[in-house]
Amino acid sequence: MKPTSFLQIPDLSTDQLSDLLEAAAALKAARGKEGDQPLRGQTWALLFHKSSTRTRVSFEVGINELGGHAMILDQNRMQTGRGESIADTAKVLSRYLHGLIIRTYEHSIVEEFAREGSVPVINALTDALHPCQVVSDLFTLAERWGKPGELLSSLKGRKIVFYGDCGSNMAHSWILGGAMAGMEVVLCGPGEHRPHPQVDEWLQRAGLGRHYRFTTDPLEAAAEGDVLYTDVWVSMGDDEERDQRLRRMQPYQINTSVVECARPEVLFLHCLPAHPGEEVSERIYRGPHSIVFDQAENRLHAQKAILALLGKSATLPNSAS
């Protein structure tokens, strides 16, 4: 059963998220060649009440390179921002659009655009999570470990470290999509930064095990490690409280010390935008260990994935629905 929307990696089946993997390796292959447009005669829409550089041109590259059109839409231009509830912009969207990627803070906003229309919805990331940027991630990985047919088995048993804030959209991502490649997932960072407990929530909704533990210990945590992953320590909506972040942070800075400690192998990733200096030193990610551009690259290859498997099914809605 195809997903009707991507909120969350569990929103997938194993198989599933195994397909995307082979599929997003597929048209990175075929990337400048002629072929299947499972997009043509479709709109999407990219909604974004949050900035975005990999997010926006990515998926306007994506939708643009499957034979769709993307629209860009603005929140402070919309009648949204001017007290229109979701629940009639979602139904009116629908009787527009293909399908609707947003990017924005309450994890409710895109749940709600989901259940109150009637086109798939892809979460381009909320607050709670960041499902498109972890199935890239996996796919990062599974590139360098597997091969074609096993990419998803080349993921069971390694470990991911994330370094930081624990209870970050992309920490709680990692949660999720680790327990779904069979990963083990350590979190490491200050005590108050461990993760919400919603993600045991989610994970127990899916059927999944609890796959990860939380550390305060920086170098215990790298021990064996085969992927050592932070983020910014201020993400967007968290400037008030900047300095005490980065004074609460500073022990869990990705450096020699931490990569010393892993795998020889050991791979660094990190979302973007990065501060190196701050949540990892410039020798680290300018380093060989270092493969982010690689990584923000598989963005759009991964999210071509997640875009053709929801637009084989999406299809306009008629006036009388």
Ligand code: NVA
Given for the second form:
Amino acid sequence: MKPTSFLQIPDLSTDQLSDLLEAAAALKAARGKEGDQPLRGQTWALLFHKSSTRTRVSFEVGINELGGHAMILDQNRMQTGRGESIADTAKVLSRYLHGLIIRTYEHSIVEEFAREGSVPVINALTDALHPCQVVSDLFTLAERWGKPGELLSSLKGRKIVFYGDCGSNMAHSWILGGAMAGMEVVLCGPGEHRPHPQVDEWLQRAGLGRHYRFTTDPLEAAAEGDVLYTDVWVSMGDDEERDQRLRRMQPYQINTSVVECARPEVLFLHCLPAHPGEEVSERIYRGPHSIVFDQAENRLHAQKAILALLGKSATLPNSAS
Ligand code: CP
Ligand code: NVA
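If the structure you just shared is the form predicted alone, then what does the corresponding form predicted in complex with this ligand look like?
Every chain and every other molecule in the complex is listed next, the one we just looked at coming first.
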């Protein structure tokens, strides 16, 4: 079965997640060579209500490399800005486009686009989730630890520790993605920033169980860690809480003391953009454990794999309901 939209990682079956990692590896190896163009003749639009560097550019490049046409929609020039409903917008755009990639605030907005429209919707980040980032991160780890044909299984049993805002889109996506990959997920941050209970509902609905734990102790959390991960302490939309967040998060910086508690070969990941000196020390950010730029590059290969999967089922937009 093909997913029609990709709003969160459990929208994929385990086999589909495995196929995506393998496809990302194949697309990475084949980049620049003549290959299949699964989006040939298709037009995909990007609608971004929040800033983006990596996601927007890598999706646009990815669509072009897969033979499709990428259209950037300017929120300020659309009628949604003047009160047209999401439902009507989704129905109308479905008559023109083969797929829609959306970055926005409330998660319910991408759900409504997917429900009311009839073309695939890809969640390019909401306040609640950033699934494309974690699919790409799983690929980044699997290409280090596994070999083609066994990428997903190479992640099983590995321990990732996420530091900082554990109620963020990145933390939530790691809970879901880590559970699907069979990883041990530990979230570590201030008690005021625990994962949202909605994530437990999503886990339950996907039949995944509660495969993570939350702790406030940064050194205990790191023990035997294979991966240390962090994100900004002030996400887009959280600026009003800036001062109190920076104060609360201080004990959760990934620095030499934390890294020394993990496995010697531990990898440091960050979705970027980063603020070295805040959530991660300069030394760790620029040091030998850090693979953040390989990680950023892999957004392109992983997103091409997602586009190719969803693009296969996209049909010519027409008046079919
Ligand atoms: N990691 C990530 O999604 O980066 P952008 O906000 O630049 O897209
Ligand atoms: N948590 C961050 C992720 C940025 C890619 C934010 O939402 O701003």
